[in-house]
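The data below hold one chain only, encoded as structure tokens and taken in the form predicted on its own.
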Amino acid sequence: MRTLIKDAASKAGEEVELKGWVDSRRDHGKLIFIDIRDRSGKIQAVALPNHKEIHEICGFLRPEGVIKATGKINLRPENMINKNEANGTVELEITAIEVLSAAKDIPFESDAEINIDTYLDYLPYTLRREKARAVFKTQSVIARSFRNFFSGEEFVEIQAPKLIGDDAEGGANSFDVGYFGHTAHLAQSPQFYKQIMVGVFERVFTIGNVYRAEKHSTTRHLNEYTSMDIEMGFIKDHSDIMAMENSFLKSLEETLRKECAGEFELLEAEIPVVPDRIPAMTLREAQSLITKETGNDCTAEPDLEPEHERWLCAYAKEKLGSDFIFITGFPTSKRPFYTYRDEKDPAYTKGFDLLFRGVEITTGSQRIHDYDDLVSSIREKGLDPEKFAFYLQAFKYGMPPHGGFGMGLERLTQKMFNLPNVKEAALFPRDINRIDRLLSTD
């Protein structure tokens, strides 16, 4: 019966069967050392010269070959103990070995420095590297934490469609798809569907891919990414959504400290401390502060530039003791038609962005819930309400005050680890230049 490597240290003196990959091989002549890894960890194994056939097989093993190794778990000699490793006190003395799948020569060493294009060209291999595994294990924990937290807050998980008739923002940056003689689009967000479902369950969340046909070639944009979305009814205003997100991030911090401390240590990153109350300021307050402190007058701008987001995050960290900062009150002209307007100043909205380590990771708002107001807002944006007739049905039959947010999983992961490129936080990134293989630029 197979033993997982994480359990090896508890089986000193016992015969075990391990299955995994050859992480590395070190040939010392009479002794051949092999590091074997499986999903649970890594252990050192040794082929002794008195096991001639095993010694010969191990001499030809290449990294990433898949093996079944049987043997005895021995305590390491005192001078061979490695206290920095989970199995640093034991090793496997191999008494039988079977090569389940031989490996070709690897294109470069697992610890070699490579550029982003080389990393992406060899993803089936580079994703096996220790740092990549750490990134995507943590990303899995983030997604699970999101699901667990909102399930615990009585949100119902829904699956929103990815093929839609009209894109949620009413814009042009959507991918067209032939659909039985018609034109459909890949969804830019689950916005319409999660709002509809507030009328069914009151509180909903979804995790799924969304698509933006934007011709970006930056370190922070993807054309396909994973959006983590919530929508909730019977809110007072957008501050209820902000408070809910704040609570989620507090819960996420606790989970990451319990489950992913080793991954953050490996990537030399810090798990962010989430305040009980994340600081917030309006867009106009933020722009006035930037203008005052930097001399760069941005008070007439309708949105924040990337350098302003970076500056505000640095300010929040230094002056407010927070890696996060909410910016609220964006102009109505710059927000989607479903965004609720501030009654005191209808030129601005009851919405927010959450900034984290230099970038926006969340956009959210209270939504318009009155049918007539929503139709008027659609028309004011120069759109045709008839194209949104299916969505508008939910508002004809009574919708509570509601709101929500969307958060990009890859961008959050990128900033958690301070990765230089969001593509390093996407398993198989899609951008203007790449769908797995690099596209022709001719």
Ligand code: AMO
Given for the second form:
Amino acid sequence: MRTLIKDAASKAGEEVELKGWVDSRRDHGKLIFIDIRDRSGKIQAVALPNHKEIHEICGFLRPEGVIKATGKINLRPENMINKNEANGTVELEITAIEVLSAAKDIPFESDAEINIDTYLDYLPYTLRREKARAVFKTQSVIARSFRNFFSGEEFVEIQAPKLIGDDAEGGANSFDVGYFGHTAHLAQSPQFYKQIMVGVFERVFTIGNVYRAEKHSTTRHLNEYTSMDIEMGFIKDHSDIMAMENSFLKSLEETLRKECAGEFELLEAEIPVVPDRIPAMTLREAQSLITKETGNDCTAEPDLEPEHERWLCAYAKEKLGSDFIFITGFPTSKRPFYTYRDEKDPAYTKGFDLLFRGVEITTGSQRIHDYDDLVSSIREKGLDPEKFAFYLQAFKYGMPPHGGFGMGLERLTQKMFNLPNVKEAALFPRDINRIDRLLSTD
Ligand code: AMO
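What would the structure be for the form predicted together with this ligand, given that what you showed me was the form predicted on its own?
And the full complex, kicking off with our chain again.
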């Protein structure tokens, strides 16, 4: 029966069968050392010269080959103990070995310094690296925390379609798809469907892929990303949504401390401390502050530039002791038609962005729930309400005051670990030049 490597240290003196990958091999002539890796950890195995056949097989093994190794767990001699490793006090003395799958030559050593293009060219291999595994294991914990937290708050998980008739966000950045002689689009967000489902369940969430035909290449844009979305009914205003997101982030912090401390240590990153109340300021307040402190007048701009986001995050960290900051009160002209307007000043919306360690990770808002107001808002944006007739039915038949947010899973993961590029936080990133392989340039 297979023993998982994490359980090997407690089996000193026992015979075990391990299955895994050859993480590395060190050939010392008489002794051949093999680090075996499985999903639970790593252990050193040794092939002694008196086991001739095993010694020979181990001599040919290449890194990443898959093996079944049987043998005895021995305590290491005192001078061989490595206190920094989980299994540093033991090693497997191999008495039988079977190669389940031989590996060809690896393109470079697993700890070689490589640039991002090489990393992306060899993803099936580079994703096996310790750091990449730590990033994506944590990403899975983040997605699970999101699911658990919102399920616990009585949100129903929904699956939103990815093939849609018209683009939900009203922008130009949607991908066209040939659809039985028609043109369909890849969904840029589950926006319309999550709103429609508020009419059904009051509270819904979804985690799914969305598509943005961004033609530029930056360190924060992907053409396909994972959006974690919620939508909830019977809110007072957008501050209820911000409070809900704040609570989620607090529960996420707790889970990461419990489950991912080792991953953060490996990547030399800090788990952010989430305040009970994340600081918030309006766009106008933020712009006056930036203008006053940097001398760079941005008060006439309708949105924040990336450099402003970075500056505000540095300010929030230094002066307000928070890695997060909410920015509210964006102008109506810059927000999608479904965004609720501030009754006191309709040129501004009841929406927000959440910035984290220099980048926007969330957009959210209260939505317009009155049918006539929504139709007017569509018209004011120069769009044709007829094109939105399907979605508008939800509002014809009664919708509560509601709102929600969308959060990019990859950006959140990127910033958790302070990775330089969001592509390092997407398993198989798509960008303008690449779908797995570089796209041909002719
Ligand atoms: P928005 O378009 O601002 O809002 O997107 C929400 C969040 O999604 C992430 N994001 C991206 N991540 C990687 N690559 C991209 N190209 C990219 N574009 C966006 C960011 C961003 O904050 N329907 C609204 C949400 C809502 O109001 O509920 C929406 O999609 O983290």
